[in-house]
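Encoded as structure tokens, the following chain is the form predicted alone, with no partner shown.
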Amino acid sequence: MQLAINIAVLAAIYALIACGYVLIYRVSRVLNLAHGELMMLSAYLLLTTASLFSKNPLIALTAAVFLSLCVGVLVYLFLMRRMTGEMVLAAVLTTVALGVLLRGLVVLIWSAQQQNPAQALGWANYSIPVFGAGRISAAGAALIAVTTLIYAGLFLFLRFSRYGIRMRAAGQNPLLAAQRGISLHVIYALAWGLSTFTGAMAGILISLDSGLDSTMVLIGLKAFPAALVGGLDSLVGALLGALIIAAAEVLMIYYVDALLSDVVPFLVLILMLIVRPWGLFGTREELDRV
């Protein structure tokens, strides 16, 4: 049971992050590398906001959601909106150079050392009981709560509201959206922010869960095989694609060897490139416009 719990923990951080890089490719096709550093800056967003608002942790919390957002925003209307219409490898490399960039900034701002928000908010991370044997801490709980609650709310949003619609069109043809009266540039915000905002959330229940340091970087970059793995076109998939990597990445913590686990996530995507080189649920189509 234990093992099943973890399994349901780690899927759902990495489905959470993944639909980042799934939101920003399906509308723009650029790949956004640039993903993890952002959630760790959130993270880190929410230790400043912890330290201003330590009486009223709910309100830390949604100020370091906002901010986060805005940030999102702020990049693609500062820094990728030049890039539109360039070559789609121009645009991946600035996300490079801004990964690069955050991680600068994070480590001279707040240093390279371990950092506890929770206990900076004054919130106890409970250790909860679940079917006998089985314990899930409350941010482990909370991560699993606020990914489906996403990405039920993602699947709403592009179905059924206008802006959800514009968005899936300009990624289908931006051309022919741009043509029918859709502003391309406030799509692309909405995405980066959006994508911002879920990698938000990510960021800042695993620090809560288990402290911040410049490493969790490394966790946004494994969540990218997850995206892949599923098809960077499709959310569907991006879950799917998060529950085998995390599977596959517990199972050989727990039966070969935890030196194993930046490992594996990396091992699934070579066997899916070889085997299905346009994920799960994506297609030959949007393969080749990578």
Second form
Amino acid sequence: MQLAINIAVLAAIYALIACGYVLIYRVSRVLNLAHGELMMLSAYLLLTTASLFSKNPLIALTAAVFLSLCVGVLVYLFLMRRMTGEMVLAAVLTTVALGVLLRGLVVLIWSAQQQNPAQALGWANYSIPVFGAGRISAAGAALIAVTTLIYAGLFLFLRFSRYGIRMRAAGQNPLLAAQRGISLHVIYALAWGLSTFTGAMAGILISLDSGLDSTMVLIGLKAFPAALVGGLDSLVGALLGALIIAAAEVLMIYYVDALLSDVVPFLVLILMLIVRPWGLFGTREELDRV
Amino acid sequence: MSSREPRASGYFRSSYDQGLRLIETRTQWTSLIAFLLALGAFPFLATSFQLDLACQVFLAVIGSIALMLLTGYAGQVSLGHAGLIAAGAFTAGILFKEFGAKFWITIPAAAAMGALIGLIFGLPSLRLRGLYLAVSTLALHFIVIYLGGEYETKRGFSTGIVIDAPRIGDLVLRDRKIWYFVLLAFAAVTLLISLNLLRSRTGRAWAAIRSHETIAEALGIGVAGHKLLAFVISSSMTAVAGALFSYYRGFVSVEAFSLFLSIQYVAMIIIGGMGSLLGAILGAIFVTLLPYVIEYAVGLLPNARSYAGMLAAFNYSAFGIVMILFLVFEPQGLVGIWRRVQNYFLLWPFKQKPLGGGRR
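Pass me the form predicted together with the partner chain as well; I've looked at the form predicted alone already.
Okay, now the whole complex, with that chain kicking things off.
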């Protein structure tokens, strides 16, 4: 039972992070390798807003999430916008460079010590018994709830709202979308904002659960296989991929070796790349034409 | 093809053989000899610290040339370079620790190990391209590092493997001056091998694959074979660099081969300039020396003491900023700047090349 709960919480973490990768990749075919760092930045922003609004934690949370959304949009406007139309690889390397920069900045501003935002907000992380057999931490439960909400929200947004449909159009064929009067820059900026927003939720909830230091980057990177296993441009795939990766990781740690935890996602990733590079639900890349 | 551009102000080649020559003009001969003399004289003038820097640069040069062959010429992106360096270093370390092997066994063994791992790294490239390939090498990096860490903990070397300095007869390689020449020789040999590969059939096949795989295939180039060859050659060079690194430091530990090291190597070839061996060298020098420049600059700040613990963070930030600046404003890298300067003097007093490139 405890295993199932652990898997569910880890899957929720990975799914929440993976949808950030998927959103950006689906819309602009760019892989955002700075997602883990952006996530970490959001958690640190919460630390600051928590000390600003120490009386009401909810305002602090909202402010931190809103700030992260702005960070995402700004990253697009000032950095990634210049890379549209360049080689995809150059854009990906730019995100890598951004990640390195953010890692340095975070330590410069907030120091490298482990921090605890839950304490700063005045919240205690207590564990809730589930069905008598296992326990789940409050933050873990919140993670599962938030992930469900965000996936439902994203689904409705992409399916029914005006901007959601525009986003899908821009992802399918940017040229035609632009010709139909869709402003690609607005759409891309929106995708970056949404992606950092979901990343921020993940980063904040993880930091509430288990404290905050630079190892969060690794969690962000480990969630990437989840996105790829499911198919880089499919949200349903990200959900399923997260479940697969989380199950593999928890079971391997439990039955084989705890040291494996950092490698298992990448082993699954390689297997997937060999068997079916485009993932479970992803669209196959087009054939090469001369 | 940068190295094939005529270096003088006109185009004086009259046969195909001349186009293949590495050194064409008398000026190039004299500058080469002057450069070699300067390299030879350097260790007798430099301080021990400067020698250490030079040795680090040579090690980085070997690695970055290897990555340049793979990424800059054959067009196969790798984000797992640190994994290969680690593989070389661990091969040397394990052979030394378990069997007491001498360095003339461990270094070829590291090269063989590198070739083997390169083959494994390369296999996904037969199906994957671009982004997906980069991701698969990234994943392999983590797996190699895991295996290294596993060895360390299982054998009880959790802090790292200590390696004795190699000895040739009675000569123990401990003095920095001797190391300088050894590493210089290795870097020079790597450079020569690469230069020769690139002007041969293999190099042209790689260039064709980079430009367009399907067309390369249609032209009768064995795409799969040449891709794997690129991975094998690049990886075995890298593994040799890793083995040399372990001997030079006298110490191997997984902590030294983080993902950041891979990013640094990618940064070397970007900052240097893609598709140019000179770029690989310039990039290696730039990226290796940057942290020391930062350290110096931070030392100049008022109340420098208080920042001493944050040096790593300053390094990361500066490194990120420099990489972004190059990607956004100077995608051609340092070599692009160098060529512009060169062209300025070649064309002086004119500003533009004549139409048609002036090469008839």
